[in-house]
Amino acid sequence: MNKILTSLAVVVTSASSLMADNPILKNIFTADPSAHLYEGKVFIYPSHDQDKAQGFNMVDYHVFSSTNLVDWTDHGAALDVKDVPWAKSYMWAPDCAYKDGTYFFYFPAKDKAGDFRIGVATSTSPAGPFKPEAKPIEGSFSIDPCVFIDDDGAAYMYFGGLKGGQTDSPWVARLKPNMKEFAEEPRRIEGLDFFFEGSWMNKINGTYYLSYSTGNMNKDYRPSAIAYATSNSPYGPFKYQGVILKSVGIWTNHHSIINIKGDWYIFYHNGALPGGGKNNRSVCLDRLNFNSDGTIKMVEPTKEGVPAVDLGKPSAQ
């Protein structure tokens, strides 16, 4: 694997000029992809597995972008644990949100006392680098932040996971307009059967779709399937709908779902690169489809990935 890039971007080109060719990110090990459309490109905000990782003690984040879903640019290290005043270790799955000219990068890490907290860093560029706040978000805890901005502009953070010290459900809290503070006490979410970690929120035709990793919680889909539930409120309660991505053969999976030019895509990870495995994962990309009643069809992971798409100039979301 290539050494970490701290300043210069590198183009990570897939083997085929027509297909994404899973895994799509090949120069370093990556996992937990949060994907967003910003400034005419798809940006992926993954965690970064170290080359010789013995566990999940990740120390930095890289940001990747593409204009066609096939050729990806690694923009280098966008945030490192040594630059976060309050953090000590375990830079796990992040997310990003955009508001009023600022990109907000949310990440979990263990603080100096060994407890997971959630921090925020900012940039005027979706590629970073990101400048972290001096302290974590007050009242934050656990792991796997996902920030969703509703149609009315209200922003909500979904977070939580068993490895982050929680029990059997994620949490949700509305953010203040500054996007750096909770506007309320976090609420426990009900109705997510087999929840383990890795929440992701979509709103489609007025319905809230909350998808997540099941870990070993569902004995029929071990390890780490992706399931989802639906609600008519961002707070829930949610109704469990089923599994949409079976195990990819390694411990953990973590995903994101976005719409690109009318088609739905799911980003996730596996261990398929040379030297890969449960601690050395790699981001993949496949199509996601819906039934006529709004339920999600089971995703079939592929080696080919998805066809190239000319992204044009989608707005930030």
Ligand code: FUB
The other form holds:
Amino acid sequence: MNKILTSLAVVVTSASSLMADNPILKNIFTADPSAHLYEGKVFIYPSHDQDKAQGFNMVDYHVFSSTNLVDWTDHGAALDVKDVPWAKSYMWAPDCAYKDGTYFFYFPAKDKAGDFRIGVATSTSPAGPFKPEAKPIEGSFSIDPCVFIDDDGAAYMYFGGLKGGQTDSPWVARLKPNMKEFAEEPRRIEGLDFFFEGSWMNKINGTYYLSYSTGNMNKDYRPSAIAYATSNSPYGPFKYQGVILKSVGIWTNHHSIINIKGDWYIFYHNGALPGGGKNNRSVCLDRLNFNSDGTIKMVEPTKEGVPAVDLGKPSAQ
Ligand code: FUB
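Return the form predicted in complex with beta-L-arabinofuranose of this protein as a structure block, the form predicted alone having already been given.
After this comes the whole thing, all chains and molecules, with the earlier chain placed first.
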């Protein structure tokens, strides 16, 4: 691995490899990757596991981008807990959404009372830095927000996994046009068998695919597989479809799925970097494939990762 220091970012190259080489992010420990295509690049919004961490008390977020899926740029700390007036600790799995020139960064964290809430921070750049709102989203609770914008422009937040320290059902709430407030009381989502945490939404050929981590809920796939369910409504009810990624060998599993140039990809994490493990995770990338009936094939995690894809020339750092 070769690091080139620039004034703004760390470019982490992988020796001109033609393959991405899992884990793809190697300069710091990262987890819970939410991937998006913005401005001709792939951006990853992960959690940042601290070196030698014994638990999940994360304190900041870094944003990564790539124009070829092989070489990744770390844009540095995009949000730090010390800059979030309401948050105390536990900066867990985030997501990002774009609307009308603004990037909205959604993140769960424990508030001063020790309860998980969901916050939002904004930037005009997909790389951040993000400016947090003074308070968490009113009425928000729990963890792992995923924000999905439907074809009609309506935005929905899927979230859930822990409520008051207990496992809980997943939730969905439509967002107001300002993307910073719930437009309705969160609704429970039905039909997500074995749901534990880590929601991710895709709409494919008119069908809503909600995928998620199953923790210890499915005794046949412990610990933590990624499963999915489908619906014809963003609110559900959903129909359970099965497992798409088996355990990655550590307690958590958390993913995102995006289409890049006509092919589907799954971003997830494992503990495979030197010094890695349960609390020192690293983001990986593999292909995801569908059957002709629209069901998803089981993913085979690889060491070599995916081939380079040309998304265009990198812009100046
Ligand atoms: O990274 C902290 C938590 O672990 C995430 O919020 C969960 O999804 C699990 O990956």
